[in-house]
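In structure tokens, the next block holds one chain alone, the form predicted alone.
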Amino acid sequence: MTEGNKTENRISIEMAPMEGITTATFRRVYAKWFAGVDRMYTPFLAANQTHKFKTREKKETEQYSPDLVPQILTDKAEHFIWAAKELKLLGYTEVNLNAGCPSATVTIKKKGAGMLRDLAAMRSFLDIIFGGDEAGDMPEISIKTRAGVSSCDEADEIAVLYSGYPFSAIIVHPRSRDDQYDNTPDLKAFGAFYERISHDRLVFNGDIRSVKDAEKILDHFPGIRGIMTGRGLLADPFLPERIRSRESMGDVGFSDREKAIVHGFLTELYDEYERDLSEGTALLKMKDLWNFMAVSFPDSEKKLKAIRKARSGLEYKAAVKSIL
């Protein structure tokens, strides 16, 4: 890493909206075992012609913090207006307008990824929440983007279109819509947006794993407002301190004392979920977090099988210990 670029407090490091997985349960539980991360973005809040967030939308943002941003999910200025002045009303200083969701559900409906599919209404609906008469009474609003529908070569237009409006950030997943997780990242893609938008407002998103993996995003695009991360950090819960103090993981993963923290954190986070939610429901979320961490654990594949296969509470942790 360039000395001009180090991984320093002016680096935003912030931990992707991700549906299911990024609740309100473990974002709290996630800050306080662990450190490093600037931001947090709830998954998508659905504004609609109800005017109303569903029960468990407004749990995501019932407890402010200063360092959480709610995302919003529509494709109707109007409904983006209500969404983001009520969020207000709960002291939530910036909202996120999700431009990046590559579900098919989502897209078909022309949200998500599926507004990059019309940039004319996207224009129109950017000029309406940034220009309209109560333009005054919004949080500042930040866009999290994919580079294109069926392309990468979409990214220039649409950074063009981006760099027209008062965007306090701009969170670009280099991949297109039709790429969903797969191939690369596209450096060019992102690059486009580097070259249109001022960089202390762009944040890379994509395939942050490592340390290495930040570096060359950050030696690559110097001056950027931060990074994303969303599987990397599931994976390794450490990374955004390890990002900070660019001190990769050793060769054989977790340390000890590492490893009795992630079996901490992830004690409390069952137990919450199990108060708030019921055993089942626990263990499939869990579960779920455990595809991702998987990963951290290379040689364990007995032991992930067991985790994966527990049918209690008491099953799980004692699964839970035997790798921890």
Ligand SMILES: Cc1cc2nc3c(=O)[nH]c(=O)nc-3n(C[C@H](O)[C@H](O)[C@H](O)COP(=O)(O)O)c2cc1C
Contents of the next structure:
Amino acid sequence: MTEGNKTENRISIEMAPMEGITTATFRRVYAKWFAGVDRMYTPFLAANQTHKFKTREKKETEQYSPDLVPQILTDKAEHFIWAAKELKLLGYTEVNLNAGCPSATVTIKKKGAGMLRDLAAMRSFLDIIFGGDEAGDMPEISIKTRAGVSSCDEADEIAVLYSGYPFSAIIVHPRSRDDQYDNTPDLKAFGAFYERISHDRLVFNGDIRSVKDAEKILDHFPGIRGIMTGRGLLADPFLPERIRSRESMGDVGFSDREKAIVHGFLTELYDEYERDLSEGTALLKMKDLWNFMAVSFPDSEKKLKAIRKARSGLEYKAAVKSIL
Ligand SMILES: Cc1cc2nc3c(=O)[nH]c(=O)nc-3n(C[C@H](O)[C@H](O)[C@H](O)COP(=O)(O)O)c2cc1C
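Output the structure of the form predicted in complex with the named molecule; the preceding block shows the form predicted alone.
Now the full complex is given, and it begins with the chain already shown.
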């Protein structure tokens, strides 16, 4: 990292919320085996007219941690306020608004990145959650956002809107909704937020897969609060530690010591899932995770296939043992 980046030691390294993957179980087991993450977020919790969270969603927040930020997905300010107050009762001092989910089933209801389709409606939503009668009883509010709906050219207008509200943090994944996960994160679009928003509230998210990727962002945008990583962390669970120490992964991939740790982590995670869910569901969840980890084992196609094909916990564990 360059000399100019004086804030590098203080940067916040954050685990991206990933629905179905970064569950409470995943987060608990991950935190036992790996260091380096400062903040974690729950996958989105849907706030709707029932004013009830589903059992699965309740599990996400029941283990309170000061480093955990629950994320809320909704299109209605009153539902957001209900959820935020409910979470405050559980001890949470911050909640996060999802303005980034690109899935069509979500955006069609004007939720997630769909909120960005109508910035006047978004403004009314923000006016109510920040300035309404109940604002005094609310926890702090952060937002995780895309940089546009059909194009990142919309970034500046969105940044101007957000700059008018006291978000505790603004996490920007600088792709448009229509990009989904294609194209590369648009640094110019992140730059629009960098110009308009105080840097200590800004977090960069998108395609941080290595120490180099993190350094590039931190050099480009000195003084930002931090970076958030999702798929990069799944592929290499040591990534936050590596970014912290600025030591890249070796050219040959995981060292033997690292492999033993990854093996211990995966074994415990599988066992927890099997205990809480069932053998079949545990297998499915681990295979989902392996879809993201596979890139770290480029020369092991046969062994990866054995993991994908495993039909029991025993077969799965044998396949994992052979790759690690
Ligand atoms: C399977 C999957 C589930 C996701 N679930 C959520 C979610 O619940 N809330 C959210 O804000 N973003 C969600 N995301 C987006 C990620 O948090 C993150 O913004 C995106 O993956 C880009 O970061 P990355 O390149 O570091 O993975 C999800 C992404 C994936 C691939």
